[in-house]
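Next up is one chain by itself, shown in structure tokens, the form predicted alone.
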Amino acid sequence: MAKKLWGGRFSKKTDPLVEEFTKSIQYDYKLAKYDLLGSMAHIEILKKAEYLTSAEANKLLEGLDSIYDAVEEKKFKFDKKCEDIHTAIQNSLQKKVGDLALKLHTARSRNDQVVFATKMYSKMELAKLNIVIAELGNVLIKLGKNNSEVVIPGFTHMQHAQPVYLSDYLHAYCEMLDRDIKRLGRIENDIKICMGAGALAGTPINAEEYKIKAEEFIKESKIGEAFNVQAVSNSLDAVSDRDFVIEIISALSILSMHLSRLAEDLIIWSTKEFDFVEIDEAFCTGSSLMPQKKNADVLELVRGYAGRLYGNLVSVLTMMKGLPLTYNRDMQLDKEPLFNSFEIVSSELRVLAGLVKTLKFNKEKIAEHLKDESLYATDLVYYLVDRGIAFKNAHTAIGKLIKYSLDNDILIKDMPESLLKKFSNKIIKKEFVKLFDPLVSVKSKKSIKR
């Protein structure tokens, strides 16, 4: 049985069923390098507090450094029998430096150790994720620029509404992604790296000694950026706070919802009924029975995974809702939803960026949809408004005109001027029919900043 970080009070061995049920190393191994960073910071704090000599601190740092390098190179073989990654690292360090490793846990609890590692993991993952989000945004912007003159039918209630630029349609998703970046950035900025909570009541070390900078104990190159450690403002809250986990998963759920909406639009557009867009075969799958099938499975999974993200959020909210202060073992169950949410969204963003690059628009099919005269009904209303008709009266007149067109199976463009004037004497046919042009329609909208 692997050594534990606790056990002096116990006279019996832990039942193997309990060992298996309570361990978390099968997923919290992802926190390995962040736990190591926390231990390196803690060594600096212990040295300042004179719990460690400089020689002892240096020896411990050398041992942790070698473990860190092994983790980075994916060569660290952690003992899967250990309760968690924190125990595995402690045991590995003891093998390297002997009983000196036993001093490392001075003024320290796994309660604040876990929070430190989870916050560090979250900050680094958020920084990486925002880069990937921006990459998808750039792909959408480029696609819009490459199709800058393409006009498509816009929809409300899944019905033809008004013509819009394809680039504006794609840019709508860029706006969503930009909000996601800002939302995640705010969360990342609000995550403060604190130490000194102990199990819940603080430690004997002066709060001032917890104020250290990363460069005091580790090279910046190891983590990509420096970070500051500060003392906790409230030790009870520090070990029992999982707001940051909930905020992250919530923001990732919103991001996943945006990606799901994009996926849904592309699924619809790629159907035979719409046929607006062609998705490259490299991003599609086939059928084991029907040889003609070309399925947008990637997009369907993006749509489906949104439910997984929502489930992760609800699971952590539900886990936290009834917990008394301070730390409770339930909180161990925040890790898998957090890790899973990051992994799903990161994969979605990358595969979507690749898929979007392949999209080809069927301009002929889009043009067929743009022949629908109802798309220009609002332009016809404004035509009458510009000639002095009150908007409500113009709206009613054009509504009746559209109904007459549909009921009598006759295009408005084909109606004689005498018939058009029955709906409004302000209509001049040669001017009126020019409005049935998608470019005229989109260029008439002046309120959009481009």
The other form holds:
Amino acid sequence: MAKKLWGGRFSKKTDPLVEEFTKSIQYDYKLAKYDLLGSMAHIEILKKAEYLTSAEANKLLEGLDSIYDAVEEKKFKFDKKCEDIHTAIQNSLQKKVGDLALKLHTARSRNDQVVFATKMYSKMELAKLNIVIAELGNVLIKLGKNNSEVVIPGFTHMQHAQPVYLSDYLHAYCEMLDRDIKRLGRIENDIKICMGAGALAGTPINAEEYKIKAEEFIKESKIGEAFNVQAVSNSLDAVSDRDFVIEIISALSILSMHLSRLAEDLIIWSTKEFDFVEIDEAFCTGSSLMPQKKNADVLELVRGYAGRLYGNLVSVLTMMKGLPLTYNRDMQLDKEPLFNSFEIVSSELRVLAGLVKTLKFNKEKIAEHLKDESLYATDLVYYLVDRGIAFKNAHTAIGKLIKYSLDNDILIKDMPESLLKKFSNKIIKKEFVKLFDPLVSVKSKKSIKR
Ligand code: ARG
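So the form predicted alone is up there; where is the form predicted together with arginine (ARG)?
Complete assembly follows, chain above in first position.
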């Protein structure tokens, strides 16, 4: 096992089973860049507090810079024998700058390092995710625009309800994505990068020294974004708070729920029974036994992954439940669910954007479905309402008309005016039958501010 960040009070070697069981380097290596940025910020603070001379600070920064570049270029060798990423970086720095590296841990604990790095990671991942969410939104809008005159049956309870524009249907998902972007943005904004918690009780460094602007000493190119560091307002809470992790996974769960609904709609629409839409072969898979199969596995996985996200959320919520203050090792287990949630959601968004781009709507088939007269029943009610009938009475009259049509297997369109008048003497057949038109139906809905 590699050198640890602790050990002075131990006379025995750690059991290899314990080393294997407790380490997190196999996943927290993903925090490398952010741990390095935290160390760079910490050096600035140590210099201001005169724990480091300028020369020492520069030497340490140089060492960290070169590790950062190696990580960025994927050349850094993560020593999997280390307990975690914080240990791996500390050991690597010591190899580069010698025992000066041992000063870096002054007034610092892994407990605050972990929070710093996880918050930084979260902020950067949220910024990246924003772009992919918006991309899927744009693809949906474009698809709607390219099919702007297409009307489809709308459903409630999975039953034919009223005709709606396909573009409105697709836009409904954009609205969800828009809320996701805003929700995640609020969470991102609430994540404050704090230092000075130490292990739990604070450090001997004055709070003012912790107020720094990272861009002053970290090359802008390193992170592509400026970030401010501030002193913790409560050190106990700072090292034991994982609300931000829970909030992120919760918002990602909602996002994945939205994606699963989109996936489900597309799965249904692509069935032979519906046949509204054709999913491109490049986004389908086949069957090893049934040669005819062209399956929507991508969409099924998107639907299924929502469950994984909920699992991640429940796992972190449960892990945090009843934990006494402050840091407890249980909290190491927040990383995999967090990383996994980001990874799943961003790959779902990317593959969905690709798939949605290739969708081809089958207008003839949709037109067939739109022949169902029941889709226009509400429009028939409005026709009577416009002619002075109370809504409730109009609703009853049209309900009876529909039932008559179904029971006698006769289309309303084919009924003679004399028969129609039995349901309401306000019906004039010539006007009435014009209502069985999807475009007339959607255009009569004026309440939507597009
Ligand atoms: N890998 C650990 C984590 O992610 C580091 C913190 C260990 N801290 C401690 N006091 N033992 O939580």
